[in-house]
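Let's start with one chain on its own, the form predicted on its own, as structure tokens.
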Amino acid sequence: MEFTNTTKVFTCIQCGKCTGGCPESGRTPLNVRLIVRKNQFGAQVKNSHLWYCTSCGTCTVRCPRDVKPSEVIFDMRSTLVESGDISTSIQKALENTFLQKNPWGRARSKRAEWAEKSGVAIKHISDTLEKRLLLSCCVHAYDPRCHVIPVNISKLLTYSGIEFGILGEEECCCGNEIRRIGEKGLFEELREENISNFNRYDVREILTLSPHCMNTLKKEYNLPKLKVYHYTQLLWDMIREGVVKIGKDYKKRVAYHDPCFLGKQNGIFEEPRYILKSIEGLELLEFSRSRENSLCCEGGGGRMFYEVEVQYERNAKIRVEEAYELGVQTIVVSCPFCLMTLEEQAVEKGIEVKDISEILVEVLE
């Protein structure tokens, strides 16, 4: 199959920085430089190779000619989606999103089920004055392990007197992963529905719980009048201003894992660390690969819905091994994909994986 070249692809100088920084390179068949080169000539690329990309963005961040290699891969995937040349699991995720507005196909009526666990009164966005929307993300909405994150944030906001509202069953997938899978048409439908809701309820700012949601709303939705931010940014402001008071110690050695979509793609490195450093007794250690060079957990780019062909040591396992060698007791995350992928590997090493909100709730006065 031949793929259509784009003008920017021809500015590639084949320096190899994309492949050199790719977390999948050398361990999987993914070779970003070679894919871009073949795309320049309309040459065939083995379809399965395209699905190893986790959309971490390292190749795009490092490219000196702004080729955006990750976007080249998404475009090539789009051709596969259009022709129906995709795996059953990817096809199912897309069908689920079309029907139920989430890749898992869970009932839309259950979208805000997590709110019942919060123990606080949560308003619909239409009943709020400040029009601050708490956007939960599909993972938080439907995965039982991740329910704790919107529950914790809603409690912290309520106890601090910060008004917010949710969309409930009107909320739908932001489409970040859908676009990266290659379904551009479905992404546009999701985008239009979400923007319609934002406009209908006069939303003024959006507090996102997932870096993936934050990224697509900020960069791919064209919302110039809306403030979009991640919950760690708000939590740090609340601590710094004394709205949230920390009253207990957390005497453990922890390492913070920078999510790709929060860190290297959006430059948010400090706020999560400031939160952790403000907690007495907590010893914050750093992974050798952190910040811009953080090791991708491999949860993005559709990999949550697709099992690749080649068996290899997964990044999540490597990350847990690094934590074990550092003497880390708790790996702290701020992304639901990271939480799920790392926790699965950490059990056998006796290491906890916690969202930063879980630790903060533990140490409040």
The other form holds:
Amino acid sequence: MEFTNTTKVFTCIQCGKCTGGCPESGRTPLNVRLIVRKNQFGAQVKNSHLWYCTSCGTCTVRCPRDVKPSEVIFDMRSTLVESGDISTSIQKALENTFLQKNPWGRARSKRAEWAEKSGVAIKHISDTLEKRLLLSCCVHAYDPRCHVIPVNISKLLTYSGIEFGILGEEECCCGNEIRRIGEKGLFEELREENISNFNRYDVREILTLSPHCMNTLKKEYNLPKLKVYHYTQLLWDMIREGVVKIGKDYKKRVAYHDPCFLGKQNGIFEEPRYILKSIEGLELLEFSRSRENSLCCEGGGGRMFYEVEVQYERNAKIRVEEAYELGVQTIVVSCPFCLMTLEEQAVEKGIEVKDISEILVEVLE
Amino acid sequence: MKTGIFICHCGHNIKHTVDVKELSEYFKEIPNVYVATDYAFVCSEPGQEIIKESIEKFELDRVIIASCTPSLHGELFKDLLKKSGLNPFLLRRVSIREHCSWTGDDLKKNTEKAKKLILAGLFSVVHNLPFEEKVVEVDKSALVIGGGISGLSAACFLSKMGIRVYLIEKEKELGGHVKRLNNVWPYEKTGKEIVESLVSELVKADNVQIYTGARLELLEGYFGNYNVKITADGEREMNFKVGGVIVATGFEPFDPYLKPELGYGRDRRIVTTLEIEEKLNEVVLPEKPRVAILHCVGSRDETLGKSYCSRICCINALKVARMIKEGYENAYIECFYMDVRAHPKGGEEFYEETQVKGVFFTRGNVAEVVPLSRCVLIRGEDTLLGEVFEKEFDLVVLSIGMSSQSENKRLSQLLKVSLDKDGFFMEAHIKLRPFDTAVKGIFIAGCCSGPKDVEESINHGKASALKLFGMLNKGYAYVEPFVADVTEKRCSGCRMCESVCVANAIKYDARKRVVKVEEAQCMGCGLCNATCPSSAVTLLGYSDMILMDEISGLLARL
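Switching from the form predicted on its own: structure of the form predicted in complex with its partner chain?
Now the full complex is given, and it begins with the chain already shown.
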């Protein structure tokens, strides 16, 4: 496809930093540098190449000329979306999001189904005083495996006396993935709906459960007055200040997997590690590719809803294999996407994958 | 009052979009204008002659030159007036090029605008007074800030020329970064040797004072008479007077922790060029070591706000490659680069020789360095092949760039010299005055104004010293008469002006309860003038009346 660009593609010096660090380039037909190069001349790029990008942001974070290669890819995808030149599964996810405000098209009325499992009374945001909104991701809301995360967090908050509220069925997809698929118009609609909700209930801070939601709320929503943070940040504060007390040990070899949207893209590396280090008996190991060099789980950028053409060894598998070699018993994550992708591969190796909140709930007094 | 108006065509620059003939005809009709004429190049010798003749013929007492911006040819026209027997402060420059002819193509509109600009000059020039330029004595001494290679070079030069030198260095020893270098390309000399030859000269000289562990605390005054306060050895306070200053604060090596994906600090096999140069003997490598050298670490990188090229690191990387090759004949060395910029004299040849010696070059900015137990893994793209690679090495050398001194920020406030976006000191003009700063008598030398190699730093130091010497050696300097003036009757002694004065020139007289201005110290910035609530402070040469009349000129109906 041809493309007229709005990003800084003309200042690209073709250094290859993007491609060298890309979790897909080299193993799939995607070469980020070449896409930018072809853009400089308006040359043809094969449509299918664009869909390997997982939107992990490594290229954009590191680009020495601030070209934002991943944004170039999203821009190109949006031209494809506009012309309808996309796979049916992506199309379906977009339609579902338009209708039901979640990519799976599940009923909006069931958005807060997890709340019944929590066993604690969860208020609507309008009934709270502090106007602290707990915002779950569509994955938390509709995937039964991930229900446990909002459940755990609400338990922890309730027991510690920290007030919070939810939007219930008014909650709506944040649009982080939608924007990265290239459906900019739909992203704008979601953004507007969310912002009007925040304004209606006078929300003052947002506790996000997914790094993806946190990222877009922080960087793409333009909400300078709202405090947006990830739950690992709050949990670490609670532990540090003694609001929650760890009473039991956790005698396992554990490796923490940095989610791209939390680590690389938003610089939150320490809090999850601090939490794990404060648990007695827990042996924290590091993957060879950790922190800024963390290997993407390939769950983002629309890859949740789309099977790529070329078959190759999945990053999640590489990750699990390294964990196996290290003798890791539990891979800990703090992102629902990573939880889903890693767990799929880890089962056969006998390694468990847990959200950090799951471990915390186990070791509390 | 007899005024002469001289309108310049500036070749086609002004004439092209301003009707200069109409201008001269128009102003001829105005009373008190004794001569109004236009000429191709007023700044040329025949142009100057016209002005000189007119001044003598019509006994002019005010001159208006409508031409380029006043910052150009300022001294030239002042001298012309002096030569013609007229006080140079009776000249008024009007910019009809930068402010008029260059801004648009509409001849009619431009001509109207030029008329108003000249009219504004005409209305205000009547207030010009025949000031006298003051002459002050100049102290033949200099403060050199920084004892690195350029500071030392500057100090040596000044000392030889008979200027008294105060050299201050923040570290315990002189020599800066050059002292750490094992081999200074292309001299084949150690940095220590180069530094020591300069230091021994300075130590022998009887007109040089060296302070190490020193810090500049205060600098006030003006060219020829700066009062300096420093602390040396941590606490000892010293005060002295100097005529001029050379800033040679150098650079800081880039902090590789700022590029976390390159793994610096996580493994001892990942080092910087500076470290490997100092400690190659201490590094334990296998017989056939595999060494990767990564170019552009901390240079050409907008994610760090360092978009500039550090200029020295390509040659430095090549030099390190050669050093390792000399120590380990069988070493496999691969340099990863974006562009090899071997720009100094002999640099390209050095690059070629390095290739001949068996060092490999791969075009690709390395994405990640991952230390494993068996090796250090490098991940990147060979951009010429379009292939992603993972390669194993025993040693990874980061060719780090230059960052500005963090101390520059504090110094820039003390010296009142601005910094550029990267924190380096700013030249008065990058091409025409690369050693000067915007402050008279303060010069910059070496890497404090941007990355330079050793050779350039030495030359830069000497050149700044030469320029300063030229000014000091005259023994006197002119001081502009445009200083603040206090009307004591109006002053209420509120001291607001004192608090805003950047030159520390306003002193409070507690007995009279008024302020007064130290004329020699005043920089004529006008802050006090604007701050005074009772209009007691005026800036000579820039009274309210002048501004009001100038505005009337601009608003005049033609």
